[in-house]
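Given as structure tokens, the chain that follows is alone and in the form predicted alone.
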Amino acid sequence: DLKDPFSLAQKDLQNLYEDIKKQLLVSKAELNALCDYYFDGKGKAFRPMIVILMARACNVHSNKEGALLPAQRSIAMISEMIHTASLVHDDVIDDSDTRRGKNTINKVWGERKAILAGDFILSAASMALARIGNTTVVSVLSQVIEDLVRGEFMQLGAKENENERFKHYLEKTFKKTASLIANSCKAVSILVNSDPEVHEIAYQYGRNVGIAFQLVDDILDFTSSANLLGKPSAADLKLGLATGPVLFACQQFPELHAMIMRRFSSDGDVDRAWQYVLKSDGVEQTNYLAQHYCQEAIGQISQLQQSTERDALIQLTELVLRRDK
């Protein structure tokens, strides 16, 4: 009997969003007011929903009952605080005006309390790590911590030849996006076994499918309208972002080559590169790149013994691959 993944992590994540207010908790109203602000529920809770499925997997291969550890449950919480608090500086650095459908913090209150506002975020997130006290789990989850910032240095600087244009894009996708899932997911397994082989199951899990999901991401900014995503599509273009679908694109129509290179700066050149893309199969051919990482983290995950959890997190792979928003 296959439960879907969002159902089966419910019960666990039923008071996340509380127990994150929880953390924010201070006595200056504004600043409660700018961190619960993305805490109201409606995200996906995309990130603990795996990182649970992976904890409870992972117990019931350590031939534990698969009852979620207070810790585990606390990483599940950290990993959407640390990508919560990611959002909000990105929001800045783009200087977007909306996300999930609402005005963005920096949008309402302004850039500097924005950025402080993700460093509160940060910080609580970093608090509730130490409270874990496990030293290993502190190092692996401030490696996140370190590649987002990396990531998004990577992002602001992507002019490399076309041979290394590609390689940029998936370590900036990894960093940005992947290391988050899959430290997250190491950092449960760490918890229950101490052997590195499943932490090392756990992690590439992790890894595959949170490329798999910015391919994806990368791929309705082209091919979702923008009442479904909550934020007006061609984004990143408009960013002057070359993703995927683009950099496939580039290899059927050379003219995106000097596009690329100025960042879609020009006049018309954003719906030109758009025209290009959607004549060209990089969506396709996107696609297929996230197919080959759902494939990987199947592969990897199957190692682990049987469970409805592991079974769950198969089939998240093909819910990943088959999102619209």
The other form holds:
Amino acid sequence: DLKDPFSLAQKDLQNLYEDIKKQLLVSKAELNALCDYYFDGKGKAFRPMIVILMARACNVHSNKEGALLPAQRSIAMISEMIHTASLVHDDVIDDSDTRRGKNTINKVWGERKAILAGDFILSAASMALARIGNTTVVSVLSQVIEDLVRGEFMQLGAKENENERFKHYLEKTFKKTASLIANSCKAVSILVNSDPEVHEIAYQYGRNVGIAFQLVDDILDFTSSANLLGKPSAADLKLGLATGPVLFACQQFPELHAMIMRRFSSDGDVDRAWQYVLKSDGVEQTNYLAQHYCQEAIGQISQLQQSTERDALIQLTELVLRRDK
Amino acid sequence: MAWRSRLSYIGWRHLSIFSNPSPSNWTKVVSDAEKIVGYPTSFMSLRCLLSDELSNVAMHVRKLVGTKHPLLNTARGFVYDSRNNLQMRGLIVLLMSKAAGPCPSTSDPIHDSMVSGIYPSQRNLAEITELIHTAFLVHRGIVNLKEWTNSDGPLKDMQFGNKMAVLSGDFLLANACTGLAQLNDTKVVELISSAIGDVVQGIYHESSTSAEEGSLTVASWEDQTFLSHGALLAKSCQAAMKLARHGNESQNLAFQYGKHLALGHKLNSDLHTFVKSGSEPAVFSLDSAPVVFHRQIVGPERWRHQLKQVQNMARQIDYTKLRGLIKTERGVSQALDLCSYHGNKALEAMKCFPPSEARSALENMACAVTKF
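Could the form predicted in complex with its partner chain be given as well, to go with the form predicted alone?
Let us now look at the entire complex, which starts with that chain.
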């Protein structure tokens, strides 16, 4: 009988944000407030949940008990800290006003302090990572930090060739979203098991679920209303970004090519592109693709010994596809 | 309120890391030192500079030409200016590594991998130190869009400049992180990561304090300046010792050198305009040592009165007049004394290392920071 992933991870997730805040304690009151700003427990804690479930699933598979190692819990915290630091910087880069229903840090305190707060969260994550005392784990998660930045850079340029564009989009999606999940999963597996095949299973599960997650996110940007998400939709178009639904819609509406090249910068581009996408089967195709990645993830994780956590991770892919926010 | 930010610390509009000319002997000291470590340190981070991402950024940064975004100054410095001691920290880390000698145990695997008296891991650390320092130079140049006015040029230029500054700074920090991971020493990772946290705390309130407020005493000035200017160098020196398996004593001495050298250097830099001034117009930060010390000496009432004396109708400060006022009190001499103090403490730390060219170079640097 399948247990809901969120409930299963609940006990370990409890106090996660409190513990993160302890890592961020600093005497400068204002800096402290900025660092704590998004660790208010209102986030989805999606990444830590996956990490925790993966850790337990690996532990069972490795014939240890299902209970979480402290170092593994640390990884869950670290992954959430790295994720948040990157969000804080993204909001400055995108000049965003709101996130999770609140004003962004840059809007309240200015761009300069927002960047510094992000840097501080990153340094705290790095210290926590080092304290685990495992150089392989440090390497694995440091790669994420590099991938996040490279992913951001990839968004700066636009590709000429249609085929290249999709490849570029998937690679960017890996770097910006999936790498963190993949490598966090890999890290917790390393902490309990020395078999590289197990590391690969954990990594591939994380990678596939991560990509699926982002694809669904990109769909929601077109289909959901502003209220549910806590941030405005068609946001990607407004930023000049062509995501899955748009790239697929190109096949039916070649007019989109020119708009993509100029990053939807002409008057009316955003609205027209949005209309084209909704008229096309772009959303449907992106959904199929997300399902494919979820199938891959299931195939990977099924190689681990059965456990409640492993089954929850399988069920998780279903939740990813069915998200409405 | 807009006038407050103009009154306060000179802020990003005047931000320039090149505003103070170095003493002529400093340049010589540095170039002599570079020979000792095997190559000019301006080549450090070159690998990083050749990356696609940064050439991408360089292309975009060209669009900033003609705008007033601070990133342009920082970038210009890389292309044109190799003599401005941008790589000072890395150089010191290399010298310290060399001065400390080989690792104590001959059976250690790293023992035979020295090149010019320095281990590869120590060279990498020196580069990482520079990456972090540069990342923060770049991130400090980010402007608060709320403070933008028409005289700064088109808003979209500032937004664009910010975007480039965030990305390039992040890129440098990310490279530092992966570089740290490759050192295979989690204690060093922890130490240097803590230094990154220190720098953030040190620079967090830069350019946000107003002229009248600010309660920096001499002691808190030192604490603050240690965070913003000393922690990275001190901890990197310590880490260099750790990488060669030197014991706690060496690590501590290296830390002390780094700390005192950095503080002395900052004091020297702050003092320049008060000590070397001819008739050039003054530009200085109200957070600089002589000003902070002066404020503490004259007290808040007199300070407010003095500020009024040097402000025009638009409440803009005449820094040349202010400098004149400050020179009549003891703030400058107090800062000079402190500068000598730190220079000497740095020298003291080096005495405990065996004599060598590298040690002499570090001693010369410690002396040079006390000279004008």
